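Form predicted on its own, single chain, as structure tokens, below.
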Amino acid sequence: MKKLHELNFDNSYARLPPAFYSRHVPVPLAQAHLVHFNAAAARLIDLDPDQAARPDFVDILTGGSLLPEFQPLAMCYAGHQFGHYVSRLGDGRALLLGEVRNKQGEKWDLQLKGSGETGYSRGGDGRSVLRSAIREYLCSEAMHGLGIPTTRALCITGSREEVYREQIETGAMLLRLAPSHVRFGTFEYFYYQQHFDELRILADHVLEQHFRHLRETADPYLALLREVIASTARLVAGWQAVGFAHGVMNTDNMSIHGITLDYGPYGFLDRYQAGFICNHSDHSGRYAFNRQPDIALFNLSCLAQTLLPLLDAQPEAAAELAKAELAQYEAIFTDDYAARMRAKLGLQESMPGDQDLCADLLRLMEDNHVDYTLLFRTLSGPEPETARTLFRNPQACDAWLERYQARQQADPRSAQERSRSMEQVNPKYILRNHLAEAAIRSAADDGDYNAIDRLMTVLQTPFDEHPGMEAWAAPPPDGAQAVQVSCSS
């Protein structure tokens, strides 16, 4: 394990032309100090966590002793916001500080969030609060736990400096992970612009830094799409089946690496809605539970749109190549999906009628205002019939009980291990929002971050017992849905 100024920085986005970014330094905030530090995410960039400890270790994550290897840089990008094109976003409130490659040959960004002002702040102050920190640090690690592909977080700091949003919160940094920042909006600045020399540069530095593998096929450019179509389709199906709703689809939003970007509204499903909105500035339900599958969809297509000129082919062919690949989009993700919902409800071989089974008990759990996670974890356990009593009407889930125990016959294994396959695969824990405020409100009001500790044991592994945590598995004390949350941070 390494010291911080013996990473291996590898700074390939900053040696694109400067149409790509613009260069800034972080602004410290006042009197900052350490929040919280995850050594499992120092692990990915092969960094040594007694680090943490050193004297200086805030002062150079946060702008005010940078490393000499830093690069500090904004990077600019468009997208489609709620459907509509904008065409000029980029980093408001963050700043990539460089990239490292680990002992594996892996690279992963290292990103400050709240890092101040840059050319992208359209009038905003370039602030995180704390809350919103602790939301996105929390719920990357409950991914990435559940084995949902996210971007990580190394560390949370805090300060004294007020922030003003709806009330004035204490400022914060969060320092990300990721393979990568390109999104699809970075692919929509360039092609809306009509700038193809910059879209073939962008398309060739992704080729070259994370999908090497594919550089020597007959149309790279191509077969990008159609490994982003894929991961894409892969991690929405993951998203449905553990019952996340991202909350802001923008394309600004989607990562071409196929893992979740952007913790802002979020919320993962208390009782089974479908159409749950967790973004209260979601007036039309755009981005609803039930919708995700069909935007991922919509935000391929306008990632599809921008690779046109780059295809080795006349236009109208190239249009037609790309129709093609995002036709496998729909078959990729029911596949996934599938599977996942027969793993969570312990079917080994999909059978016909499988699909109807869990549509119809969907919808029992809809009108019964059933909990999602609870409900899986019941039928994972020795005694799944027990699982009609969480229904408001018992009777209601009879009938399906029985298709269920009947299908089940056609499974080969015992009873016992189908339910360690299901409890492996079925959460017993989950970042239910109340659990999320509850850690907030401890330190932002009481500055005890030991909240923030406890449940991160827990979310790191989802689907352990953790003897004395049951009450963080039960669901909201008033039986509500997760409350919508808000877009500001």
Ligand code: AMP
Contents of the next structure:
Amino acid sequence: MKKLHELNFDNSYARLPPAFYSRHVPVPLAQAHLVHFNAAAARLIDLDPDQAARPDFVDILTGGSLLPEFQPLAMCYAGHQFGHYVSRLGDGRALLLGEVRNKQGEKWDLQLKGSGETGYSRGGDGRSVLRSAIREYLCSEAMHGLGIPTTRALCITGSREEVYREQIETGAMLLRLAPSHVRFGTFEYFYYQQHFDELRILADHVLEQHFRHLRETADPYLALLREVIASTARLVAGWQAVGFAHGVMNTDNMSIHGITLDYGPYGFLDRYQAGFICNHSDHSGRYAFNRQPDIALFNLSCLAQTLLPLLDAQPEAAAELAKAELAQYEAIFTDDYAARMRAKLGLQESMPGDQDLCADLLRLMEDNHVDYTLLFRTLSGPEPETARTLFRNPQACDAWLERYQARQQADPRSAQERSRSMEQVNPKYILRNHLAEAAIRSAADDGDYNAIDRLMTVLQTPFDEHPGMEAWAAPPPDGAQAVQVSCSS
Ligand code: AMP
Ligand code: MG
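For comparison with the form predicted on its own, kindly provide the form predicted together with the named molecule.
Complete assembly follows, chain above in first position.
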């Protein structure tokens, strides 16, 4: 494990031409202090977790005294926001400090969010608030705990600096880790300006740094598209299976690594509601829970469009090639989602009728206001039939439970084996909004960060029982549906 200055920096993005970014330095926040440090994320970059105790740790990571190895820059990108193309977005409140290669040879961006204005701030203040930093910090660790690909977060720093949102809040910074922060929108930025040389440099950079295994394929750019389609399909299948709504699936929030990126007004389902909208500014429900798989395909089509000039074919043929790749999306998503739901139901082998069994359960759950996570966890336990009590009308569930039991008979495993496997895919704990809110309130109102710590510990292993923490497995106390969250982060 290494000290900060011993980390193995290799800042490949900073070596790209100036058209890819603009250089800025972080603007420190008044009275910055460490709110929480994530030792698990530190290990990803070979950082000794004891480094967090250094008196200069916060200063180094928030702009007071930067490491000489840092080459802070704001990446530029564009994106389709709510279906409309915006030609210039970019890091308006974040800076890429540098890239670390760990002992395993993996590359991790160190991105500081909330670091002050950049050339892409478009009138924004360049800041993040403690509330949204905690939301992202907790959720990225929760997603990782659930086995869903995601950016990670190394630490949160708080401050006394006032930041104006819907009300006065305090400024904070989040240090985020990701293989890279290249987004679909990074490709769009060059494509729509017809800067095809830069577009090729970007694609080559991505292939060189992150998809080396594709470089020797017949058409590496097409192979790249194929991989991003597959990883995104699987990512969204993971979201649907665990009941996660991202909330702002704009193309600038879509990672080319197929990982969850940019946690804004996200929400986990409490009671199952197919059309759940977590983002209170999403008036049309474009990013409703059940629309995510289609939106991901739309976003992938946007990415595919940008790669056309690079494909090894004449324009019309290139479009056909890209279309053929996009046509694979549905099957990859459907198969992956079906496999995940089968595992949630403890069914080892696929049989005709399984999809209906699952779809009928979801419909019943919606009609009966059943908590999504609790239902599957109950089905995993020693008395699955008690799941009926979670339904407003328990009788509505009985016929389904009979069908389910009959289907289980056809499965080769013993009830015990099945239960064990189900408990490994049906979490007991998810980051319910009311839990995040309580942790945020303790931190913001009382400067008490213990709830963040306890919540993180539970969410890192959400399939374990965590005796004594059962209250966190329960639906919201007032039985309220998952609430909509403000986008003002
Ligand atoms: P987001 O909704 O967080 O994905 O951000 C969309 C765009 O708005 C990105 O270009 C962000 O950098 C920018 N942005 C969001 N909040 C701020 C802020 N407080 N100051 C400056 N830019 C911001
Ligand atoms: Mg974003």
